[in-house]
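In the form predicted on its own, a lone chain appears below as structure tokens.
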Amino acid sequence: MNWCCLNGELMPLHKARISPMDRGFLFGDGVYEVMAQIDGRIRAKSLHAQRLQLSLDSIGLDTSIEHVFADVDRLIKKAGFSNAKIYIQVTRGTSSVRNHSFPSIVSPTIFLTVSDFEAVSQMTSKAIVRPDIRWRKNYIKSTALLGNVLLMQEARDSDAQEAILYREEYVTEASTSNVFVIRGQKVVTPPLSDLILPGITRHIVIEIAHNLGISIVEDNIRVDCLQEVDGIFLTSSTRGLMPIVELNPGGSVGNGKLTSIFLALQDAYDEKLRCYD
């Protein structure tokens, strides 16, 4: 049986009921994190928990992330899934009539799911370059993704796993990823901004091309280079680093084979998935 938490009620997903009138259906009006958890361990959740504060502070939303957190342990527990997905939706909730300014009174719908899940390296994959429809404020994990369902729905039609987005001359991201590419010995990421999620797993990233002494810098990309690039990776919470071989347009990435830079980041990222708090 599948399990959900609504507004802190444990039950049975197909007994869920939130309001037509909840300002998440009418408006996209609400943020979401997906975290996965590995061996019984939620994987960086205080990352996830910080960027989860983020979006409901840029939005103006104010509900209690350590209630929010405790009742994903209790879902958890619940379900009894050692290795889940854990999807977390935060909404603005329900008002009696239809209007875009925010309601007087706010009662936050929070909604948890949680479902089974196994994390496996990813691989190699195609990706559509298109350019970014999205709003202006992709650091917030908004809820409203019809952009992205867009985007990824085209990279489908398309053969593709995935589509990698620019904004004028510049790669900003993926339409569910952060793009990383490698040139020689560096790899290279968009830097952070209004264009740019800080993904939990860009972040871990990161970290591990610094511990195993790997060059890498946060600088912008130009669209028009990715051809010329050795190699081309996405990461996300739940497919970990992708690596891209095939663009569309722009043919094959490299040489059309991994590189040993990305392999060995490959393989930190994999020992520490069961030890990232």
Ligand code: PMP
Contents of the next structure:
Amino acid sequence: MNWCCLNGELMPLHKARISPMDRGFLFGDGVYEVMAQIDGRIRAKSLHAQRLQLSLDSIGLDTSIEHVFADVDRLIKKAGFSNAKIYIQVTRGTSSVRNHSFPSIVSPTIFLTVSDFEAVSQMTSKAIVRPDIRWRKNYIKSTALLGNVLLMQEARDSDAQEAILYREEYVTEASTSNVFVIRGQKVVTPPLSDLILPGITRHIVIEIAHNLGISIVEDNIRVDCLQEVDGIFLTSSTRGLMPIVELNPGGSVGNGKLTSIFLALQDAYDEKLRCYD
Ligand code: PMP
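After the form predicted on its own, can we look at the form predicted in complex with the ligand?
What follows is the entire complex, opening with the chain shown before.
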């Protein structure tokens, strides 16, 4: 049985109901967070909590993070998974009137789901490279994901696993992950800005690279340089470090083999996650 938690109430997923007047449904007026639990512990929980707070604050939604995370703990206990993928969705709630502006009295809808999850090192993958068609506030983890959805579908239709995005001539991120490139002995990732999500895995990878003495910089990456780099990898909490070996357009990346820098980072990431709170 799949369990969820809706507004503090634990219930089987198939029993959960929200109103069609919920602003998450009508306007995409909400934010979310996704975390991985491995061996019974949520990885980088405090970083995810901070980012959820940032997203909530950015859209002027006032709700108690402590209560949300207490409900997450109850849900995980009920579902009984040791390894799980956890989604937190918070919308501005349901109002009887359909107005773009915020209703004066409304309480948020808080919906939590948990599903079984196997943490595996990612296989080599292909990515398409496309213009970033999304809005300009991608640091907010908004539930309004239509741009990301269309881009990911385009990737799947092209037999690829991700879409790497660029705005003007520069890489931003991918449709569900952050982007890193390896040039010789150096790793480069686009700097934090409104245009990208401050990925938790991105943060951990930067930390690991510093610890390993690998040279890593946050700098703009020209999209036309993607074809000249030695390696590309994408990061996310549910997929870890995902190496990209082929681009469309662009053909194979580097010499088509995983670089020793990538392998060192991936090993250290798996190790680091075991002890990350
Ligand atoms: N960018 C986007 C657009 C994403 O959806 C995700 C996945 N949450 C990421 C980056 C990676 O973030 P994280 O490492 O926190 O999972």
